[in-house]
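Heads up, the chain below is alone and in the form predicted alone; it's given as structure tokens.
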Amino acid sequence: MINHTQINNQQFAAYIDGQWHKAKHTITSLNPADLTDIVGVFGEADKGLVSDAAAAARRAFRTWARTPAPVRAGIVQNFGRLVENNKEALARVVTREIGKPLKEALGSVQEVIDTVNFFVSEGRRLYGQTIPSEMPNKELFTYRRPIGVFGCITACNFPVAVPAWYFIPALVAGNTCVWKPSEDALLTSYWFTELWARAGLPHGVFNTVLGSGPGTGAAFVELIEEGAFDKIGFTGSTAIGRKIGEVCGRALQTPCLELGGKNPMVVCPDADLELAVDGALFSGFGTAGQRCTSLGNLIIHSQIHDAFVEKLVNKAKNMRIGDPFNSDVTYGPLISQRFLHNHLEHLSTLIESKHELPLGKGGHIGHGAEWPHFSGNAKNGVYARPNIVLNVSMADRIYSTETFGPLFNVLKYHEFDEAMAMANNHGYGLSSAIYTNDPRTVYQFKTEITAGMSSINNTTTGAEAHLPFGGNGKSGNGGRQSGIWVLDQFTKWHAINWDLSGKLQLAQMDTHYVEPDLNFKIQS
């Protein structure tokens, strides 16, 4: 069972070829609800350790790729059983380390279990095809083949669910892996790695390198250009995603990029307003607004704008913020001090004089800002008050800037075409939502929206293990995670042309097509 005291202050920096390695330079993981609580001290992997991890994965690839897919899936199933057996303990580590409310953390761990349950059967369904040939005594086949060494960098807001989306299908498909998790979720990442090790993966198949983005992450990117990886996955900011995409392009690779969002929610005059208010509040403030699918722009019809905003603000004022282990909180602290710093900077640089803040001003609770329903450690915690910004237009910087915190905008529209422009023109294309009971409006929305995902009468957030997840534009390069579609990220098609005729047959040249009688005419 998971017990964090076993590894505290061990300075583990990398899990390579079945062993943990230490490093001289360290990173300390702090509890954002109480920065005096040291969650763990870990080492920072340098380029040498990252290179060693990639080399171990390369050595293990040949044997792992030849392991029958159902056997590979059986080991993944073992991992799922271990996660399920440790569900609450792992969720409590997530809550303590990144401040995600325990209910949400339990949901994140359940997402891992769901993903395992879906992909275990894909080990028996990595189907190819048998294709008829235009030649006699000839057979054509296609096979899915693993790509090779998969290198992956993930973010901190979903430190177990998102890695599971990547690694479960990657391993079932026969790839070996090197993982660089976020420096804000080091203890969580340690346990995630240990669960894979205890599941029975052969040494070298799954490797982990811990460290910061500027340190370990930069070394990771350097090694892409040096040919250490055959496939890259990245979840994080659009700015870093662009850099990784450039490097992969030079290496003639197509990365799987899951980036930021400025996710719109349109509320129509015929919507269930109470339902839409609840959806907007969770979309905007779930995980303290630190989801790539969090609400960015709430787009409300002018007929209901004032009444809806009044309901929204009144309900928001009753939200409880504080200790993430309390069952009644809407959200806990921000993930770390750097996320608070970025949030405060957005408040100071993006809010204009014309904007209204109906929930009040200020950002850091207990440090110049207050919240009436607060139950956390204001002195030592990284807590931010919620913000709703009114009077926003498409010309404002805040309209098209991902803020990644407890903040969203409100825009007013008159005609539906105007609402669609507001929903699309920021350039992101991850998630979206609409509240309406008119099927024709739903049809127009789902036809014209540029986002990769849309919800009807539901939140902008939330994903299921068997539905594709991913975005377009500034939100990604079209790759998808989850569901059967993700297999296209982790396999390459292999075409087989098997001639049994015993003679040379040339396609298109020796094909005996039958010609029609083109002189035939119908007599009318």
Contents of the next structure:
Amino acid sequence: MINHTQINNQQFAAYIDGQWHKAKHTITSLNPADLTDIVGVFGEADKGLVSDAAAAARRAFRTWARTPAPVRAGIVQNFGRLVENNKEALARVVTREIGKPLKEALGSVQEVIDTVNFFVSEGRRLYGQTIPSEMPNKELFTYRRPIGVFGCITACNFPVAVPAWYFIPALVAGNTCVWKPSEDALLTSYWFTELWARAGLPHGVFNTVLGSGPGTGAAFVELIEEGAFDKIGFTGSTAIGRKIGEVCGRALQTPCLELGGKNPMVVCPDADLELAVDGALFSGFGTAGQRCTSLGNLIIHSQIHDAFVEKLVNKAKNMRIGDPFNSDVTYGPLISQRFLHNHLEHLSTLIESKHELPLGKGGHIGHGAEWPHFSGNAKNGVYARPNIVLNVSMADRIYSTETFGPLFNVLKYHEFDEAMAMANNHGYGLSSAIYTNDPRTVYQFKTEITAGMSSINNTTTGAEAHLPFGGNGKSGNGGRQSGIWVLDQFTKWHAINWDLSGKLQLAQMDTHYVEPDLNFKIQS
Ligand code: NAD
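For comparison with the form predicted alone, provide the form predicted in complex with nicotinamide-adenine-dinucleotide (NAD).
Expanding to the full complex; the earlier chain stays at the top.
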């Protein structure tokens, strides 16, 4: 059973071939709600360990790929049962390590279980096709084949759900894996790895390397260039994703890149304004704005702009911020000190004199910036005040910069075409939302929006295990996770033609099509 209070100081750096390995250089995970609470001390995997992990996955591949898919899926089902048995404990580790409110952490563990439930039965499908041939006595088939060694680097904010989106379908499809999780979620990643080990995966099928981006992550990328992996998945910032995409291109691979967002929400004059206020507040401030799908630009019709902003600001002023184990907080601390630093940097570099900040200038709660409804440890926690930025236009840097913190912009539109331009022109294309009750407006929105995901009368956030998840433009390279669509990431199509005629038959050349009588004319 997972013990969420355990301080892991074993300096474990890598899980390879069924064994944990230690490293000299250490990396410490701290509780962002109280930086004096050491969550764990782990090792930093160097290039040698990452290379050993890739080699172990390579050795395990042949046997795993030949294991019948329903048997592979049975082990995934075991993993799901273990996650269910440890749901509360795993969620508590997530909350302690990255500050995500417990209710949300429980939701992300549930996402893992949902993903297992969807893909277990996929082990009994993984359908190929039988296809008619243009020649007699010949059969055509397609099969989904596993790709090989899957290398995956994941982000800090969904440390169990996003890895589950990758590894569950990858393993069911017969691939072996090497995972480099975020350095902000080391204990969570340790337990996630242990759950796979206890599920009964053969040694070498799932391997983990722990460490920082510039250290372990950079070594991982060198190994992509050297051909250690057959498929790469990366979830994280657009800047790092771009670099990984370049390297994958040189290695002749198509990676699955799931990157940042600047997600728009349009509020039309006919919308249910109370509903839209609640939607905007959760989209902007849920998870302290640290979701890839968090609200970036709130686009409000001029007719309702002032009244809407007043409602929004009044409600925001009553938000509770603080201890993520308290059930009434909208958000807890930022994920780590790095994110507080970035947030303060955005406040000092992106806010222009024309912008208005109706919730105040923001800042580090307890360090010169207080919040009236605060329940956390202000002295030791990484807590930030929320920000709403008014008078933003498309020319401003803040309009097209992902801020990944408790901050969103407000823009005013007059014509719907202008709202669509505001919703698309920042260049990201992950999620989007519209509040309206007019079906024609919904139709225009869903036809013209460039995002991969859209909500109608709901938040910019949220995903379900059987709906495609992913973005376009600066948000990714068009790959999709979840549901049946992700199988195209983890399998390659194999086309077979089987000639039973006993003679050489050539497609196109030996095909006997029947000619029509083209002289035939209808007599009128
Ligand atoms: P990040 O890009 O800083 O780090 C992501 C991962 O890359 C981490 O494991 C990190 O250690 C590693 N990394 C960092 N530098 C590296 C390097 N030079 N070489 C190799 N690996 C390196 O992102 P983050 O701060 O962990 O997460 C926040 C970002 O992730 C935001 O932009 C957010 O929008 C995005 N995100 C996207 C999705 C999605 O599905 N589209 C989901 C979650 C988060």
